[in-house]
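Take a look at this one chain, the form predicted on its own, written out in structure tokens.
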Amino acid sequence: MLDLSDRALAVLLLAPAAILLSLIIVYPVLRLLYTSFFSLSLTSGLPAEFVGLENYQLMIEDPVFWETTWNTVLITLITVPGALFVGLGLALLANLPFGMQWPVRLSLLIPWALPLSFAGLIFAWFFHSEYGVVNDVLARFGFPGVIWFNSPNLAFAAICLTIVWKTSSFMALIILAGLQTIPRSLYEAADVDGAGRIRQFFEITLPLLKPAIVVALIFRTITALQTFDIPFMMTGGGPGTSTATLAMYIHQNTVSFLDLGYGSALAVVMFALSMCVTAVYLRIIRTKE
């Protein structure tokens, strides 16, 4: 019988997972990086030509790239904290000790399970200028209707509101799982010591929820940087490119224009942004440990 050391056994057991991850993650990323150094437009009929950093130079000089990148960062800065605060409130509500908890917890699953494109279509109808629900409510209170998607600021606000509604349930589910791990004995001891609910929240609940909150923030921030479906379905990036995101610009260049070289360079930038954000979060976790 073959006698393996602990290290050799660990390598042997992890090898299949490492090979699988290499095939589905490492190879596509390396291929993407490789393609970004080529001029590869399927509409030109010309073969791929190595151009080095020319695609990245074009990106620096491209005002649409900077606008879509800023829109993506702004959506991230608005919707991630918004989803966190709403999700925290929903998780605390779902964790209250009352008999009918299951309807509240079930309601958390509905926005999370709804496809992103459907959420975009639903809220596009809500904010429709002629027969939308929002303008109908405004009219009932005596306010004039608003053409939401003709104004860059109003359209952007509508998109952010939709994203917060869609993603806060995801944050709530992760935070609720963290709440379930906090021992009730800590709250009972705090009650004996005379600590109120607010003090218990800031000194017991919030500190013990930090690992769950960080995990939720990592996933939510990465998906926010890759925002595509909701603004695409609600505004198509309009008016103009005022609500277009980096993911939408990548889709436009690769799928609509078939410019795989420039689209790959844009995708490399988005991947780098995601990795930088993840590294910052992991750095925060290690520092706190």
Given for the second form:
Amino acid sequence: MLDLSDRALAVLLLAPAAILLSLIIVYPVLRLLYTSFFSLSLTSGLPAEFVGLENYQLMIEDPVFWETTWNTVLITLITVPGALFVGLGLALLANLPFGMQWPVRLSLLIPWALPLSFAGLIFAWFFHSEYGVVNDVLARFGFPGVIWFNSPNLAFAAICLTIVWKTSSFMALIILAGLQTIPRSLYEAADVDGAGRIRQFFEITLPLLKPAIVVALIFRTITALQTFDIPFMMTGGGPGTSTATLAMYIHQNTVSFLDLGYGSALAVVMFALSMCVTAVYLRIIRTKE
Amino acid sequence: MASVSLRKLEKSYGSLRIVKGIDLTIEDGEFVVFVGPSGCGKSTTLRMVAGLESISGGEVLIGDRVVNKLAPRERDIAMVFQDYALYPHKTVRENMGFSLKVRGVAVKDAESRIGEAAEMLGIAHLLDRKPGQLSGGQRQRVAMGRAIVRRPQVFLFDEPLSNLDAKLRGQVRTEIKRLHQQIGTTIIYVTHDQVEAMTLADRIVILRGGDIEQVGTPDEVYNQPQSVFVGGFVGSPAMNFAKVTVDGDALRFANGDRLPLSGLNRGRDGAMEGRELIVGIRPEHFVTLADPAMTLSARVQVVEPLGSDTLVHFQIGGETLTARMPPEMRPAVGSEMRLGLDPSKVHLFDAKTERTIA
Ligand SMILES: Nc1ncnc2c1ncn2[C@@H]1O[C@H](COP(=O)(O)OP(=O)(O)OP(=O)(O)O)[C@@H](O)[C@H]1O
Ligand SMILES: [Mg+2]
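Okay, that was the form predicted on its own. Show me the form predicted in complex with the partner chain next.
Every chain and every other molecule in the complex is listed next, the one we just looked at coming first.
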């Protein structure tokens, strides 16, 4: 009797959140999935036509899909660990017990607060072949200038560098928050126990940071899979499609070509990719417990 | 094992002097307790011995080695922290064995030392748990175990019992004392609880505002407090104080009662005519059968039966005094009675310096 009313109460209390959640998340996702089964191109002038899995069939045969997906995965594989290491370093630096902590913390906040596309613009100028600081510095050390955005590999490297710069401060902020939850007395105990700084880092800091790091990694990986602004502003995906990402390809199909059916199918794939990654991380957390 | 010497030990934060030149020699194997009110510099002093706090002036010696410049790990000390500071991601075994692992003690040797310490502390069945799965008392024991396996020259304890409930505190206190008797290592122990200090210490160091107020055995600080502060700090309920004036051959109380100086064992030394003094008398040193000359007239205010004895709060002049009376004593509230004093247990302090009079 009590159980039943408890359950009813639970449902009642959860209902508003559940309804809101389904309105803003579940509905759009289902709608996306639904659209991906249609041939719906606003430029063709034809009415929407149910085509089943045809959009997915097209995708498998589309080399640009494979290239942009590969680029996206590569960017994720490079910039996520990159941002983790740089962010960890910055966080450790910002956590040092010096009096002047605010300059470090401020410099952590600035890249984080900057809009992505703005970061893309700034770095596009940094890597500019004639006016950019990067070539200027190279020239001062006697190296020839490089036309960064003409070479697929260099353009890709420049993008990855920019993303690491832009995103490591986010990593650093989360890790810094994690660092500050570790009681100082643990380090004092380790001092007395005889462990040096490096040993303390691996035996205390790193294990206790694991939850913070996993959370930061989930956020960072998902945003990496959705990389758009920075390559869009720096290279527009070029040369050719060598630096285009999946998100840029979705944007091109839906916004430029107005091919909503195919664009939706691509978006479904990206969504699935994000879900897989999240599931993996959640599994990692759970086995940790 | 080793002795520990503090020589003119000082600590300042900027212009703020926290520890003001402490001189103290702790013998090899001695159990010394630092006690004092909050903020008097106990932890700071202990942490300077540990090497966790830099030394602003003076010296710390462990054995005959000046350790001022040595890192904590080079001082061969072990410390039990107030919050225990157990590594939350390591098991009890790993917590206890960490220092041994770091120092490269052979695994087999380490295992036997951990086992031995765990046996001694009754935590052998907990070795594979993490600190999060332990009760407060168990954590406290693990923290002690971690210190014991080290076999250090000196143990440092910073309020190790303050996170335990009263019953457990008493129990673990006894265990710490037994432990000291068993392993005999020098211990410096910090607490703000005078009962802990009295029960544990070979010698008590009473700190006040960064200075030593008095050093002595528990008996000495209890029976011969050098100042009003020590008298009031040691013992529970606290010592009673009353302002008196030397008037002829007697001490005159605010209510006009007179206590003949000749009745006090200490005689008249230092009790010059007209001098303002403070009389200190412990609650347990009031007596029911007394020389009528050695009594005060008091009005009963509150009666607190404790079972083992009865606490009676009296009003004498403007001051409230507490007396520990036999359990069957139940004076009526508001009644006037004569309160007897044990003349050998009356302490006299100068009213200005608050130090005992010579
Ligand atoms: N980093 C610091 N800067 C300035 N003052 C400090 C600092 N650390 C401690 N103090 C001051 O030093 C004094 C002594 O502190 P300490 O921790 O030694 O006190 P304690 O006797 O251990 O007190 P408690 O019983 O509360 O633990 C306190 O008044 C405290 O405010
Ligand atoms: Mg303290």
